[in-house]
Amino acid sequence: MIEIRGLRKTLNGKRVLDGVDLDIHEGTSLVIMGPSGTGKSVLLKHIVGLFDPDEGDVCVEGMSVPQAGGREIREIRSKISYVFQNSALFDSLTAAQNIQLGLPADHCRHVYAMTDPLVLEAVSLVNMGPEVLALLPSELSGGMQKRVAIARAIVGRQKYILYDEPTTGLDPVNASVINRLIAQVQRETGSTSVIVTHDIESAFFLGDRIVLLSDGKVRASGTPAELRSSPDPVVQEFLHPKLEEEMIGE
């Protein structure tokens, strides 16, 4: 379980997180939504220890991330994998080598990436064949790069997978493919998914529970059905934004 309590963070003079309280239960899929600039990605980075909070705490299975020393933060991070918004593949490494980076360094030094059974299993889980393993990221489409990034995230079988805007930059068809893949990965690995997205369709497809951030705070939290029926005007405006011409009275 991941517990977030009273989390506050100011960046460039702006308070992006303003007292966030959140529980993330094992084996579930939590979607974090909200307008741009509301701290969604910043929240993810606190979970994995890339940011330290100004106030508050983040605990992963009872271990405080901000207070963790070197050994403790390595233990915490061994439980978590991260899929970055831009995939963050290394250009000079093959797909196989990029995927193998999700495994301990000692394993990578002693096992050839192209024939690594764990790499081959991860590629299969993201519905790609071994023929992609020798390709460089520049030889892969955007959708295939996302799959390689997800394969890297799952190859070590971490309990928690954090997805930062996993469908950004993809066309609707590939976005749908990636959404189905995320759901499939959770079913088949039993992992806990935390997905940051601004895409409403993705959120309602993937989320067991959805959290809406607004002005750095949790504005709403519940199942997809509960958010759809929420009487909160901020929630409804986010889910059903007015057309521009309606906004100007046309």
Ligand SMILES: Nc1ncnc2c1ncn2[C@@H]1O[C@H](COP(=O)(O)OP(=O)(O)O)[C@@H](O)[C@H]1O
Contents of the next structure:
Amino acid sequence: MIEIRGLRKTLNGKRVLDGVDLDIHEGTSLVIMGPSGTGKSVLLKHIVGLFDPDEGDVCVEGMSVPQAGGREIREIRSKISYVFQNSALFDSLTAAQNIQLGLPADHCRHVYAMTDPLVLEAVSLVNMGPEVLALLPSELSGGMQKRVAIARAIVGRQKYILYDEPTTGLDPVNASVINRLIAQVQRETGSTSVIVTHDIESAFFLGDRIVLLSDGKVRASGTPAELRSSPDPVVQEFLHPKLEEEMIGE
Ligand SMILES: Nc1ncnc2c1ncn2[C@@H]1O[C@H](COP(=O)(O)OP(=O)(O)O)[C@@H](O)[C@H]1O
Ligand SMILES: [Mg+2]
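Let's compare: the form predicted alone is above, so bring in the form predicted together with the named molecule.
Below is the whole assembly, all chains and molecules, this chain first.
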């Protein structure tokens, strides 16, 4: 379980997180929704210790992330993988080598990445054939790069997978392929998923629970059905933006 308690963070003089409390239960999928710039990525980065809170705590299975020393932070990170917003693949490495990087440091790296059984299994879990393994990221479409990034996140069988805007920048068809893939990975590996998105359709498709971040706080939290029927005008405004705003956004 991951517990976030009273998390506060100010960046460049701006209070980005203003007392966030959140529980992430094992084997479930939690979606963190909210407009751009509300601190969703900053929140995810606190879970893996890429940011230190000004106040509050993040505990991964009882271990405090901000208080963790080198050995503990490695132990915490060995339980968590992270799919970054832009896929963040290494340009000069093949798909196979990128995926192999997701394996723990003690994995035998002398195994040729293309024939590493764990790499082959991960690539098949993201519904790609082994023929992509020799390709460089520049030879893959955006959707395929995202699948390689997800394969890298699942190859080490970490318990928690954090996805930062996994469908942003993809066309609707590829976005729906990736959403179905995230749900499939969750089912087949029993992992715990935390998915950050500002896409309402993805949120309702993926979340066992959804939280809406607004002004640095959890404004609402519940099942998709509970969020849909929330009387809170801020929730309804986020779920049903006015037409003019949608048109400006395009
Ligand atoms: N490394 C950083 N240094 C300074 N400010 C940052 C940093 N990362 C994010 N911010 C600021 O924190 C706020 C929230 O950013 P972010 O978490 O990326 O939003 P989003 O909800 O879109 O993911 C923004 O105002 C952003 O400019
Ligand atoms: Mg972000």
